[in-house]
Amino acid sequence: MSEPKRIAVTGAAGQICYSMLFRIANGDIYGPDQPVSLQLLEITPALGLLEAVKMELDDCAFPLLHDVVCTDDPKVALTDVDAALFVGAKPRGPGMERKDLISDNGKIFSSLGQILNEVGSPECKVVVVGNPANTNAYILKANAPNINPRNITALTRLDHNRAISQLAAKTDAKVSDITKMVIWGNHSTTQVPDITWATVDGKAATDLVDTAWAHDTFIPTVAKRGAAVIDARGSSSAASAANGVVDHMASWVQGTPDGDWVSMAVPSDGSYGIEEGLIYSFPVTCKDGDYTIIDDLTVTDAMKEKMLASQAELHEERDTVKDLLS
């Protein structure tokens, strides 16, 4: 077997990671022949809980799991990693405005970016999960100039998967029948789920559902799904978020199927009039450990208006944390 891939995970004792770490150790990101080492970061008060997670990882006896490091030191967790999964972030509390959350988490990701810049591998693959994910990734990118900026991404695969599920249910199809779903923009309620190019068992999705459903039901259902889960279970969607992270990384590392694409929030290359460098969700294909934005789709005026509204929200978030952008 080859040398282990080193994977840093922040907030590693949290609920998302509890659903995710065992899948990573089982080879769900890098495949069945690639050993992995986990470098797990938590705040000091949670180290006891993190040690319990390590005990369970040990007890699973995963053949691919080379070793597990538990630490409260970001420099230890982020040193020489091949991938960094930034899951930990301050949750939104009672009475907090979104701008307060952005400011508080922005300081965390500014610091983590500086440390990753110091000790991380320049080609480290990064996915930011902690919200607001796109803007936290933008802050991290600004503070980590030594890291390949293309490799700093945010999670919208959860939204992509939610959208596939909703379309499959509407058309009485299997999720495996759905291809070419798109999530544009920010991982927030301004995101733009788009079925314009989606197919259902080879048939155009737009021929199977009416326009009113696609715009008035589908988009808000996907965009507000996280809030619906919180209302139903009293806490956030940890398991599906964990699955989205694994899917995001597995597609990036192992590639996307021929004839299909996935949604990733990546630094914009200027496609579709989105400001270059902004962390924005696009449809992408992945091959050989890299991704390519699908840049030749014809977008309707109505959809473009929604896409620009999501960009405007990202501009507002960036303005809130402008003092953290080095």
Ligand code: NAX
The other form holds:
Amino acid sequence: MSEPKRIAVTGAAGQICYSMLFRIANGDIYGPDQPVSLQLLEITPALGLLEAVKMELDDCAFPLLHDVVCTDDPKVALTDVDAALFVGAKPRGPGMERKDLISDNGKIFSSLGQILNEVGSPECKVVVVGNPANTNAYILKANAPNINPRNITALTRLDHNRAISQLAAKTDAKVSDITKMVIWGNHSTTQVPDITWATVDGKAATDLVDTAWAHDTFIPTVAKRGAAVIDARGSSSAASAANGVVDHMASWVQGTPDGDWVSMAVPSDGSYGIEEGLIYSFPVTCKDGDYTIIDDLTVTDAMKEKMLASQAELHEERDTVKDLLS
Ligand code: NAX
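To complete the pair, please output the form predicted together with the ligand; the form predicted alone was given just before.
Starting with the chain above, the whole complex follows.
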């Protein structure tokens, strides 16, 4: 067997990680022949809970799980990792404005970015999950110039999966029949779920559903699904978010199937007029551990307007944290 892949996970005693770590240890990111080591980071008060998570990981006796480190020292967690999954962040508290959350969480990502810059491997693959995910990834990128900027990404795969599920339900199809879904933009309610190129069992989705449904029902349902889950369960999506992270990383590492793509928030290369460097969700294909933005789709005027509105929100978020962009 090969050397273990080292994976750092922050916020490792939280809700998302309680679903995610067991999947990673089972080989769901790097595949069934690749051992993994977990380097788990928490804030000091949560270390007891993190030890309990480690006890359960031990008790699963996963054949691929080589080693588990639990720490409150980001340097220990981020040293020499092949992948870093930044899940830990503060949730929005009562009376807190979105911009307060951005500033508070932004500080976590500037500090972790600087430490990753110091101790991380330059080709380490990063996905930011903690919200606001795109802007936190942007802050991390600005603070970690030694890390390949292409490798700093944010999670919109949960939104992508939600969109597939909604289209499958509407067309009475199986989720496995759906290809070429797109999520453009920010992981927020300004995101743009787009079925323009989607197929359902080989047929164009746009021939199966009407435009009014696609614009007035599908887009808001997907974009507000996170809030609907909070209403239903009293806390934010955890198992489905964990699944989204595993899917995001597995596609990146193992590749996407021929004839399909996935959505990932990655540094823009200027495609579709989106400012270069902004962390923005695009359709991408993955191969040999790298991704390529699909840059030649013809977007409708209506979608372009929404895509630019999502970019404008990212610009506003960036203005709020400009002090953190060293
Ligand atoms: P939890 O509150 O259950 O867990 C977060 C954990 O992070 C806690 O254990 C906390 O102690 C830890 N933490 C806080 N600051 C830390 C720091 N500086 N270093 C290390 N650990 C730290 O939240 P959970 O449900 O797991 O959600 C985590 C984040 O994911 C939240 O920001 C949430 O908003 C975000 N989400 C993002 C999604 C996406 O698709 N991008 C979807 C789900 C989720 O809403």
